[in-house]
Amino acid sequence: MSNSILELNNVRISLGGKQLLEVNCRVGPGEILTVMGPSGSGKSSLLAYIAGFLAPVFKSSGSVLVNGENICSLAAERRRVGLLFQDPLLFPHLSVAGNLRFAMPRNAQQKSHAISEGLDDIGLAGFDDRDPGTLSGGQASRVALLRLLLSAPNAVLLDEPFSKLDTQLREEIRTLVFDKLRASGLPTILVTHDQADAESAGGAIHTLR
């Protein structure tokens, strides 16, 4: 279980001379901060800045601290920030287990056991050798979540990961994701247009104007 803390200090992002946002916040272990705002307000740009792949066309400043360490100077792959997007983005040429194994730290021991145990935990026992193309939307979302957790991140970013699911499945996957992230003690930032997502997350809400 993680006990990480994510802090954004004076994070500012501008485009074309216009400031899109300024954010100061602290997200503790297992907490979920929801960021809401209209299209173009900079929600996804904020996540890109934290993760380390904000496009050069944006001007940005401010620090992103994970457990007191400023990660802004680190390459994206070294920041240990997990992401979930609208699409599961599973590798089509790898099996379910292959997708999960790819994300795990190189020094992780007993990978096969961890994968089988993880699949059982999310209700997909025996799916190790399945082709991702044969999964339903809900099953693919579950695999994407497990892949994130097995990558051992210190913080998590959610970029409207439920927006393409139908209403019933959305509620089911949303509950699963939030429960797992809270149980893992991971500080999380959720970007969404949906008030129901924010209410289910149960944490503070930061609204961008």
The other form holds:
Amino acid sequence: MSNSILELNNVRISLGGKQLLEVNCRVGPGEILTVMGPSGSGKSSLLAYIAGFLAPVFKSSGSVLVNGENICSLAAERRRVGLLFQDPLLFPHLSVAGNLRFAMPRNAQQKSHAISEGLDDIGLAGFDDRDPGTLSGGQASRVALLRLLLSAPNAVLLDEPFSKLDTQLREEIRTLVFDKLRASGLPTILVTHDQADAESAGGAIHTLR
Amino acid sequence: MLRWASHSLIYLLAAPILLGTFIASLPAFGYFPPLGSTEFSLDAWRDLVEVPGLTRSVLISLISGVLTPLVSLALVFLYLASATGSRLDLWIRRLVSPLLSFPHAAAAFGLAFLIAPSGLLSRIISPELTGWDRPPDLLIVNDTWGLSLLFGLIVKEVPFLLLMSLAALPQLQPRHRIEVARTLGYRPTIAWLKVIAPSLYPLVRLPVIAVIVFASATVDVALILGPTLPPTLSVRVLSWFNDPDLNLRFLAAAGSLLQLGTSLLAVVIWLALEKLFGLLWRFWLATGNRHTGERLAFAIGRSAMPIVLMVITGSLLALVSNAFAGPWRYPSTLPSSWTIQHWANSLSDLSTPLFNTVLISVSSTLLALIIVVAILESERQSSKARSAPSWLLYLPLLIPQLVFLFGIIVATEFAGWQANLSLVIFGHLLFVLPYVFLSLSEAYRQLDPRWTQVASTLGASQLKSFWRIRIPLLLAPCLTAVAIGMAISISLFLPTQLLGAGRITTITSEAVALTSGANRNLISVWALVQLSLPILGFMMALFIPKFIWRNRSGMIETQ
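So the form predicted alone is up there; where is the form predicted together with its partner chain?
First the chain shown before, then all remaining chains and molecules of the complex.
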């Protein structure tokens, strides 16, 4: 269990003098905040800002606190904020286990054991040595989720992670992702334009214009 | 370190080349302390003016400098106008990169053995068509006006300009433009020449100017195919430079400046031609003519590439048959027997140059790869870093090699350094670097930034994601860049010859040195070794990733 808290204080992002968004919120352990808005409203910029790779053409102000500590001045790799993209983005040159091992903190104990157990847990037991290129869309999404969890983040960002899945699979993966994140006690921000995602997340909804 | 890297192109390319050009001019005006001359004078120029046949040497250099790009570019444009989208085109596109790796010297030797009076071509058509039962007394190779030199240069530069044009074409959306022109009633070939050619030309202008400079100042091709009485200016300057009489150094320096002027003049003539063609094109566009000339343009364009391909294939056949030929009486098309004796004879002589060739090409290319990756990485990590302007990358190709290499030698002599291997490697680096950069930059810049972002959100440092993610994902383009860099290094003659002071021998320098000896069998063996090395490199670049990623379907698809 993580039990972290993610807070955005007066986060403003603007592009070319035009303000895109302003967000104030607090996401508690296991809570999922949904950010909705049309394309161009700056949803993805908000996630890029929190994760630490907002392009310098954007101007930003405000602070992002994880457990009270401002992470804005940290490099992306030190923020311990996990991110799921639209695509699973499993590294194509590493095996499934290689992808998971890449994500685990250097000092993690019994890595191989944790990997087998994690794969077992998401219904992919024995997939350790598989080539990620041979996985189905749903399997790849599961591995991407497991990879994120094994990196032991303090907070999680979801960038429309279900939008490329077909309807049936979307439901299944969505349930799995939300269950796992709640169970891990991770504060999560979900960016989506799908109303069903927001309802399923069950948390507060912040709408951008 | 990365911040330094973004400027290193300037230090590494511009500084030695521009300084070299400047320093080369000092002995031309009599200043050369290593030979005890510290006073400026115009003696070298007086000697230069009195050299017999100088005007003709300059003229031949000028002619090949202007006609080579003119004919090559015309053939490439007519080909693209007539063949774009055809089956021939798909085929040619696949062949163009390997063609480019055919070293100049090997290609020149092959062509010489193909078209010489006793060459393969003459044997094939004799005595049936010609009635010759002995080689005709014609000066085909090394002809006085440099026509075979011109022919050899065109055959080599057509694939280069074609590759450059193919790289630039997609941004013009040619298909869309042609469709619009065709709905207005233009025949496809005419449509291409009227709506694509004028916008494509500015995009290939720098490579064209590089061709002008190369054609007007080449040494190795001119040594093999060019006229001998008198030779081209570049060949004469090299012979003055290599003369045991050190006082000819002053003459050589003045000659190298004259070479720079000649190449510049060729460029100026080209710029005038540009204006002329611009006017002609505007006039032609305004006529609204939609059909006239289509057939002729189509016929030339469609036959140009197959002819170039046939000449190159013929040259290769000429090399292979000479390298394995036993006794071979004149009009017989094939030798009466085959032998590996020539190979066995060359084996002991090959080993040192082969070792040097591999050592120099591998080290200069790896250095270039490290520098290029550092530049691209610094460009990626800092949003402010601007990439080097493209003229800078082309600098080693825009100033005649002879001139600035000569300056680098003079500089080392000022400093009292001896010619050595590291100097040769540095010289090769100057030429390898631009090609490695041009070949790798596109793939590096287009790598999906999300790979690095995923790695960072998983806690990987820049260093870790560089080694564990970016380098493996870019392994194939990196190896291709290495193969191209090594091919360039292997084909270089002048940097080895000048900076190694003739003491460091490579396959290429030895092969070119054999020209005067003129044993065709032996030369063919060396030329075949020279051209097989780049092929080996390209094969490795192709198969290593296939082997490493044999169980990684995602890596094969992306290539």
